[in-house]
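Here you get one chain, nothing else, as structure tokens; it is the form predicted alone.
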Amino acid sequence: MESSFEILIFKTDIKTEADKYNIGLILDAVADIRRWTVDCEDCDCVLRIETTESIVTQIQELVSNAGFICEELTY
């Protein structure tokens, strides 16, 4: 049986493939992240994360420390 997960959505300034690669090195190291994507075509450069835990603050800190803007979008 698959465990449940949460979807977190953030507005970022991750705009290029190089940016995605660099942030991927960081996000791939977080065990609680099941999957992540960045929509560089969206005006908000949306970072979408599927996670098994609520790790909003951790994600914001990691992305910000990498030099990017990261604001949670609520829906």
The other form holds:
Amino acid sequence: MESSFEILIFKTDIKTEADKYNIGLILDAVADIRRWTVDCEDCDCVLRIETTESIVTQIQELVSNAGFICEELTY
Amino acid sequence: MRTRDESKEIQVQQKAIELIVAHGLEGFSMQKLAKAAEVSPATLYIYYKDKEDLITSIGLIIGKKFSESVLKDFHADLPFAEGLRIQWRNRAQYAIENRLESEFYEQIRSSSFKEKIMENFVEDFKISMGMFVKNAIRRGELSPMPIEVFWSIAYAPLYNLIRFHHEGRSIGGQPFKISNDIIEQTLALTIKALTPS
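Which structure goes with the form predicted in complex with the partner chain, now that we have seen the form predicted alone?
The next block holds the full complex; its first chain is the one shown before.
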């Protein structure tokens, strides 16, 4: 049985492997993040995050400070 | 808490199969799927991390279903003619009842997704099929031959009949509908071709 988690979806401009590597250094350090992926092939470069806590604002701040766009996409 | 909605997930999968069968893997994107399934792109990302993840997941579901359908009532120890008859019945039933899924599966089989999907469920299937052929050769019910030759004689005729059936017409545009008689007649010739004289 998987423990419950929340899925956060963001539109970004994380486009390249290098971008992904850089953002990874930041996201991997956030304890509440269980798993994260970026779909660089999609036009919205969707960042998908599984977290144990609702940390939308924190993610947006971290990603923006790293120099990327980060808008939450609603379902 | 946002949770997975199973019925929505199935609806998304069905729409993805339709799109891929109609337009191929190349032209498929998460954005197009979202539009066709009338959900927001973000919704798709609740279920899948990207396009590859989505196609692989659907491929695994269909592959498992196909494998279970084909192996129904089948056993590797069956006499060759009986085993092949069950295979034909199961394969025809699956392909006719699940036309879209079958066509999707054919697309996957010839794509880069093949290995990822096949390695996950196909092992039992391959072992069972391999044993069936081996046993038949050992008992002298089947002539030894390369696997490609075997498949081309043993199953390709059936898939050709299914293709005619799906297209609704055969050679020269003749109307065509598959029937048990047609299947039995073709199967009898197939068994004759494969059996040592």
